[in-house]
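Shown here is one chain on its own, the form predicted alone, set out as structure tokens.
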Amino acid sequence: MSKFIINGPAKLSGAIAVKGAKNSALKIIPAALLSRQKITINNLPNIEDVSRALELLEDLGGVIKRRNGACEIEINNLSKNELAPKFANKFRASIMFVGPLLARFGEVKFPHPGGCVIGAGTRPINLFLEGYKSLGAKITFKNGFYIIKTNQLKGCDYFFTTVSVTGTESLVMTAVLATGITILKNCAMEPEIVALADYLNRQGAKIKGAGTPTITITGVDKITAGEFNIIPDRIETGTFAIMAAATRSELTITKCNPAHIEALLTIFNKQGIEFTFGPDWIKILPAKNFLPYNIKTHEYPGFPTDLQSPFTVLMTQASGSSIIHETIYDRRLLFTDILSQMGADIIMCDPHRVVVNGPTKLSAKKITSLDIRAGIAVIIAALIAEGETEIDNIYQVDRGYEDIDGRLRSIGADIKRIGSLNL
């Protein structure tokens, strides 16, 4: 099994470029199913989840040409409408293939989507299923598979009882080929949703309101295909900013969109972590001391749950006590036990809240990555810690961060990979 060996503490310097957004790539790939024409995807991150998504699409009959950060996909002849468990069980975003397949085929069969400890088999998909039903589909569950059928998807009014990014994106893609008008309410507002809707509109869809709580879709007969440029990964942007602050380093983050992490940068201002920025870059300046800060995760434009784990590590170095309140994923705070083993002073109040007391000196340990975001968080902890840290289960990190060890070495981190990376 592959692992990382990291020697700390580290002082980082120079510049690191942000890759294409994982959460945008994993939606545009299944969106290719909506058209028989060829789609070209640029700025595609070379990560595990993208590779698994392309494998799944290829298994469905897609013809894929991938090179130099770009990918061409053509699905003129779909060979089947079933998501094979050997692919779908590997990543949560396999659920995103269901809506486009239903819209194009009128029938789809799939297992419960997989993923990491945060998403593997435990996160419900009721929002998706209820949405498909509202659009006129019938759903059965037999022998471990959901089977969804429809003679014709029809526009509807649907209210999300819980704000859901993937739920919003899935129903947008499903409704574009339905007859009539669909109104989705209490939608997520993430930049990735806007990027997806903008692309679909360029290809003939009629979507209004993406990026607001209410999205209106007027169904069309067909969707064409064209070119899609994946936006910068805002989670990677924020993670690198936190990494620089935690290691008290001067680091420039390039090829990013600072507006997408305004919540984090506003907090940095209040903490005394200095930075400068331009249209597509942010420079974090080293701070000897910075203030603690209480966060409560929230859907965009609030503080993102995907930055909670790295921010928790940052708070172990702040001068005072911080309350971290995770409101979206029950299991996301499990990784704080690893930080405690490394010397952090963390009190678990309940499954949703911890108190982090700082600053504390972290010590190297042999640890395991629990999920994608906890994985990058413990890498940050290892960069702060004294000594050699060994991190197992780095497959979880590779799911979301392209060549993270090579990129960190380029800015001064002492990190090496034991074992190979197979994408």
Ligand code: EPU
Second form
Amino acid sequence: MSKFIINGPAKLSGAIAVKGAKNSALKIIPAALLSRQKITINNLPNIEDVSRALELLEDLGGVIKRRNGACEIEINNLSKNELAPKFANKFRASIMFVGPLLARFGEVKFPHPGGCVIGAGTRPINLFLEGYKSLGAKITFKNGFYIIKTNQLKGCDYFFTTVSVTGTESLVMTAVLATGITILKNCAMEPEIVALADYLNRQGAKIKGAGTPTITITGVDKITAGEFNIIPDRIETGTFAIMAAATRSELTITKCNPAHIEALLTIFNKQGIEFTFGPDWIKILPAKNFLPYNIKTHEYPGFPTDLQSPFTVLMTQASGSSIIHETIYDRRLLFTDILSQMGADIIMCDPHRVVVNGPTKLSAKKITSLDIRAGIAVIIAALIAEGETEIDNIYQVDRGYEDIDGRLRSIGADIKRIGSLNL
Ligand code: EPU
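Form predicted alone already given; the form predicted together with the ligand follows:
Let us now look at the entire complex, which starts with that chain.
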């Protein structure tokens, strides 16, 4: 099993460029199923989850040409309409293939998707299933597989009782080829949803309102060829900003969109963490003493759950106590136990809330990556800590961050990978 060995404390410097957004790429790749024509995707991050998504598409009959940072996809005929468990079990976003397959081919069979164990039990897909049903599909469950069929999807009104990012994206993709008008209410508003809608609209779809709670989709007959540049990863952007502040480094983050992490930058301002920014860069200035801050994770544009773990590490260095309230997932604070082992003063109030008392010295330990975001968070903790930290299960980090060790070395971190990276 591959590991990272990190020697801290680190002082980072220079510039680090943000890669394309994982959670946009994982929707644009399956969206290619909606078209018979060639799709080109640029700024594609070279990460595990993207490789898994392309593998799954290839298994379905997609013809894929992958170059460094880009790929071309063409899907004329499917070789099957079943998501093989060996692929679908590996990542939650395999569910994103269901809507496009249903919309273009009328039938799809798939197992419950895998992915990070951060939600209640296996993360639910009830909203997706309800949505497909509302659009006129029939659903059965047999021998561990959902089977969804339709002769013709028809526009509908659907209200999300829980705001869901992938749920919104899935129903948008399913409704583009339905007859009539679909109105989705209480939608998620993440930038990745706007990017998906813009991309599909350029290919002939008629989607209005993406980025607001109500999205209206007028069905069209076909989706044409398209080219898409993946938007910068806002979670990577925020993570590097937090990493710089936590290590009290001066670091410039390039190829990013500062507007997408306004929640974090607003909090930095209140805490006294100084930064400057331009249209596509942010420079974090060496942090001195900074204030604690209570956060409550929220759908976009609120504080993202995907930045909660790195922010919790940052609060171990703040002058005072912060309450971290994770509202989206009930297992995303379990990693704080690792921070406590490293010397942090953290009290777990309940599965959704911890109190972090700072500032504390962190010390090196043998630790593990519990999920993608907890994985990067413990890397930040190791960069703060005195001594040599060993982190295993780094496959989790490779799922979401391209060449993280190489990129961190380029800004001055002492990080070594033991074992190889096989994407
Ligand atoms: N939910 C349901 N039923 C559903 C779907 C979701 O109850 O059918 C619940 C979930 O259990 C959760 C809440 O709705 O409590 C919100 O989850 P959401 O559906 O928005 O999450 P997601 O779409 O599965 C995406 C990202 C996550 C990110 C969340 C929240 C992708 C592939 N994943 O997940 O990213 O944390 O939105 O922003 O886009 C990550 O990148 O590490 C990651 C987990």
